[in-house]
Amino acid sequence: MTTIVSIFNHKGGVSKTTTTFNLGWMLARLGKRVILVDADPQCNLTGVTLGLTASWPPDEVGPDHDTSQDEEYSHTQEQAQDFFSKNLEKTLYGALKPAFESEPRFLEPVDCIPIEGRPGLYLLPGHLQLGEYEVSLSIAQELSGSLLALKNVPGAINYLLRCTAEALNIDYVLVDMSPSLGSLNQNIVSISDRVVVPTSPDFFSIMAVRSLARVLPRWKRWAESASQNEVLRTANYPFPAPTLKFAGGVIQRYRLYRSPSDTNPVGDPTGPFRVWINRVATSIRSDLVPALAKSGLMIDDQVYASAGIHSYILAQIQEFNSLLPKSQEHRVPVFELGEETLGQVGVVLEGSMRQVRSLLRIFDEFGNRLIAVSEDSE
């Protein structure tokens, strides 16, 4: 049975797109089937993944450019322009057309791509243009129940996303988002079985995590009427039941100020960021659970606890530092970077193996703790 994982929070800037790219070849390395799915129209999984990104070069140009970089960027440019073009129907806007725009023609299962690897590991790619979906989505949302020519819109995502797992055999679907509130995000978290909130060590993630706790079970109130809707309960793409709840939140993006070791595989945080994390996962505790749990959008507090979350905590995870330029140019892992792909020698080397080999332990426990959440609560 597929389970539809939302990697979420509308706050932006706590590594949404980097935690579903290495929870999901996790998974993929756990024996799971997974499909990424890249639902911000910024593409930014879809760009890391298929190697379609390429920062602009930094430095000032002058007599000393190194025009090589700015070939390299526009070489990489015409990569990503090349694949939009040839590739349309297996982006995320293209599959959903005939729903979003009255095409004559059923949803079909989106031919993913497999990414080179990791056996079991495929994208459903994103697009700029999914975005304009917004506005349709938001308006057949509130009104499809006296517009019947909208009625197929809000199921459309849930159906695209089933059937395609259904069809590559698929344990788990990520879906990467945006930092929004909009409709698109609120139907995407709404059909999903479990909700994961990576958050930041900062005052501005305790924000967004009170104001999670009033989103949440407004969207599972929304969800409840949808699929009880007469129209959308009889669409050609019905709205599902909400089953979503919460599996646990991230805490991320920290440094360290003692690195990991044998005797210590996850390192320690610096001082000021270890009160954050604790005020964050203190918020996540007192203000944002409750109110999930009084929306029934918790899990057992034994299958967490059997699952070896506590605090409702799934994962912290230190700055990657240095590894995550070097896991975007071989579009892999931070954690399976090796020698050859590091090209370092000496105490440098020591020190990143020491940090690759600790986000190999914490991604594993994250790995096994959604697979806990996810097929151990019912």
Ligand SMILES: Nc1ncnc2c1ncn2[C@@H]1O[C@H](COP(=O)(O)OP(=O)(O)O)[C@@H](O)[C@H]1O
The other form holds:
Amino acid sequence: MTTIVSIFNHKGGVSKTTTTFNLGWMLARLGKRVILVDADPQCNLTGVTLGLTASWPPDEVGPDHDTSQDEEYSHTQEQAQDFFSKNLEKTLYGALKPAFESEPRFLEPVDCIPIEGRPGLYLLPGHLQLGEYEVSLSIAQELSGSLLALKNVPGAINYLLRCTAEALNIDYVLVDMSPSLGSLNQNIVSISDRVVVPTSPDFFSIMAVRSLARVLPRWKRWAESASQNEVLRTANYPFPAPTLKFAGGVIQRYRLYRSPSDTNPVGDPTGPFRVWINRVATSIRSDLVPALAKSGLMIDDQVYASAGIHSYILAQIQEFNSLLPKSQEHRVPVFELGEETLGQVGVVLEGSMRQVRSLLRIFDEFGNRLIAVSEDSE
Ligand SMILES: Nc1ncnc2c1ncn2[C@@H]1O[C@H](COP(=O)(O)OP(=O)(O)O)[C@@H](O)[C@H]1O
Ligand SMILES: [Mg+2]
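Please show me the structure of the same protein in the form predicted together with the named molecule, now that we have looked at it in the form predicted alone.
Once more the chain from above appears, this time first in line as the rest of the complex follows.
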């Protein structure tokens, strides 16, 4: 059985893309077979995973700046151009074309790209033009008179992801999404089995959580009527009955005042961050969860409890600091960094390795918790 997991929050910059990559890698490390799907037309996940993004602007500009950075930039841009021109069919946009452009052929499983360094982990790349499907989706999802001509559109993403997962014998499909409440995201969340909501410890995340408390139940009601719609039932790709449940939240990117140590392996957030972590957790528990429970979007409380999940938070993840550029350079998650990739020695290396071990422990727990709340199929 494949579990489709949306990594969703309509607020940007809350680590959706970073979480998709790190969590997917961890699930594969735990022995699961995983596809990362880039459903954000900005293609950040595709860029990060395939090394198609170069740091820009250069560290220093001016007459003496290091021109090798310009060359690296130009080289990566050409690689990106080359990748998209050769692999259109392998992108979410290209693979969905038969359904969205009424071509006389069926959707076929995507030949996903194996991610280097982690067997069992694949990428289904994004494409900037994926945004062009928003309009057809939004017209089709009105479920009104014009539906007949677009009847193969609403169920297409579900069909494509599930047949691709079946072809590769996949356990988890993690979908990274754009920061919007548009029809593409509505469709993807509605066909998912689980949703993970990444947040950051700030006021805007609380606003976003409150808004999700209204939006997710509305999307669930829509998915129910789409799955019962007579026209969609006769489509090539019928819209499925919703199976969506809330897996939990993630709070990420806060500073530590005490670094991780052997006796305190996750470290302690600084005072102001601790306050906002608690406020976000409270908002998830008291604004979001009751609204989701009313709509049948929660799993049994016992399942969260026995998975060791408190306040519906799957993981609290600190700021990566200097580990971030190293992980980007080597295209591995922060928790896979080691002596060689860090390129450090002595006390600096020791400090970094304490951070790496702390993050490994956090992501290992995160992965196992997601598995626990996904395998409950009530
Ligand atoms: N724990 C973290 N520590 C440091 N930087 C982070 C962390 N999580 C994310 N980032 C950085 O923050 C920025 C936004 O994260 P990203 O995953 O792209 O968010 P989103 O996909 O929600 O817009 C990126 O530059 C990313 O590298
Ligand atoms: Mg993103």
